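We begin with a single chain expressed as structure tokens, specifically the form predicted alone.
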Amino acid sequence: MKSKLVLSYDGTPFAGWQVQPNGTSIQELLERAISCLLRSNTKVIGSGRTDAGVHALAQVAHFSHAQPLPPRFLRSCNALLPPQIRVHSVELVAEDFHARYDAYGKIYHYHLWCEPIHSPFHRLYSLHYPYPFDQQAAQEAANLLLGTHNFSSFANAAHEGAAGKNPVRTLKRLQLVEQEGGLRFEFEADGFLYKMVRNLTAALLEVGSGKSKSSTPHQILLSQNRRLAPAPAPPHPLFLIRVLYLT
């Protein structure tokens, strides 16, 4: 049998999704709570990574089982992790379900802070921005990019499995919203390289702040030539918003 799980994360004091040697993540965590459950090693499979500091509103991943899921699954497993995860449903899926290869698109958020004082409250999950930032360039730049490119120049060069070998991506949304204390940028596609995200607001933070022009990130994404982009954005104010499945 194969359950869906979706969860959702503060990354903030987590090494990323990934299990790895360096630090504690949530894949490992949720491993291992679902293994004490079942009382059995269980491996769990997530849509994607998020980076360390990254966090998640609605994070999809899967595990196979033997036999049914215990009782009250949902609330022991909750009980077993820290409180900055929570597994909010848990359903039964088809065999042939993955949560990584059959999702079709993914949508993130990016934060920023932009009054003269941060918040207290919105510290750890929006970049302080309190400078002139020229929305609509911004705008007009991230408009630039949108449809099925290359996007090598926005991707951090480690990345995972086969999809760091095929660096086409449709970027189908990138749209900067106002809201309280600021603005968040919204990503679609129907996937992300490797700190792609954060590569891609970086750049346009540059054209907002009148360090570069509107055209400018259009022109890094022809050329596929990483060294041209800025250094990523902090991980801090980004989130995985939604998986996209077709059910």
Second form
2 protein chains.
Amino acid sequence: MKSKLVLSYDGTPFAGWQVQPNGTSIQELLERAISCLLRSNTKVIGSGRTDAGVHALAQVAHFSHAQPLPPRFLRSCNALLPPQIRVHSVELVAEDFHARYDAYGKIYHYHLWCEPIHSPFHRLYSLHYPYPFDQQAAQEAANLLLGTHNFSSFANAAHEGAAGKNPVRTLKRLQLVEQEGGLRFEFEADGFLYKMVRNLTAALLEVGSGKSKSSTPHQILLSQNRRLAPAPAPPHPLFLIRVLYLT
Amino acid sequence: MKSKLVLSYDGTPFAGWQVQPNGTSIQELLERAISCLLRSNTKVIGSGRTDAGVHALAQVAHFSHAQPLPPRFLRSCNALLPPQIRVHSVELVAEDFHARYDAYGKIYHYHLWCEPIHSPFHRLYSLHYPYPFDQQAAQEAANLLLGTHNFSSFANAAHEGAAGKNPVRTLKRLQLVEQEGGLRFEFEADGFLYKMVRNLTAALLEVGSGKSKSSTPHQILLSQNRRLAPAPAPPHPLFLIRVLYLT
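Next, give the form predicted in complex with another copy of the chain, keeping in mind that what was shown is the form predicted alone.
To see the whole picture, the full complex is given below, headed by that same chain.
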């Protein structure tokens, strides 16, 4: 049998989604809780990693199990997890469901706090950016990145595994939206390369601040040269908002 | 000279507004920062206390100083304060301004999270209340509390000082408003007795949950008997939203 989880987490205290030698990962805590409840070593497969410090409103994961889940599984699972991680739903899915391979898209938001003084309630979840920012220029630069491209200029080298092997992605939406205290960048793509959202954000911040180096984000994209792009923007303002599935 | 501050704080790590023998208070940290910047022992007077764990979006305070404030006072003050406390503005006011006596009203919000699973991002700022709740019954009970009354049934004994001497207050607004994840209770009065918002909230929760004891909030109010009212609701979902002044 296979079940699908939807969970949210405040990434502040964790070393990211994926099991790490150093630091506690969200995947590891989930696997520990579920293995304990099922009395059986259980692997949990997420829709993808999130970096250390990145948050999720609705990450999706799956796991296999030999027996039906015990009653009140959701409640027991949350009781075993720290309060920064909450599983919101669990449902039986087809045996061939795969949280990563079946996802046809993802939505991320990146938050900027643009007022002169940061808010105590948003300091852990937004980048303090109290500088002049040309939203229209940044949006126009963003529009030139839409579509299907080799995004390797905006990908950090992955530590391991399959990530980064095919650097072609389709960026479907990249919208700058005003919100309380500042702005958010909304990203939707069929998938994202390692640190791609943070690298795109950093390039657009350079445009909006007028500090763009010789290369525009579009030129950086075409160059397929990682070194032309600025360093990634920090992780704590980034939220995985949704993982998209056909069913 | 006299200056007025507007500040926000995340009350989670503090022992409340007022200087305490045990634990760090917001007033104490402000006084320490300002005294350091002015090189002179400075008392800071707030519009009123907030309890340990209670937050503020716009607390108001004043202090006297012999010399004009140094340039970049705001920035220096924030640099000396922990990031959970931010001073948003400082302005010179008339010598007779008083943050407490001149306030003609205050607005507080109390947040309930009503979904089955709490949100990692709201857990520190809302009461998890995933129970059936009759909002209309609670609103009707709230409406009976509006107006000018002796609210001593809803006041805890203050630890010290003038608070609680005159228990008559005018409750101008008490509105239950639906919001993301649940509800908020909006309170506006000319002033609040010690723990009054949390005591009123607890009484309205009893009504909405259908667990009301023999006495309704209106009967508790009329009784002027603190023992008829339930224990105060917890502090962490409570925000001081605004302090109202005529000028």
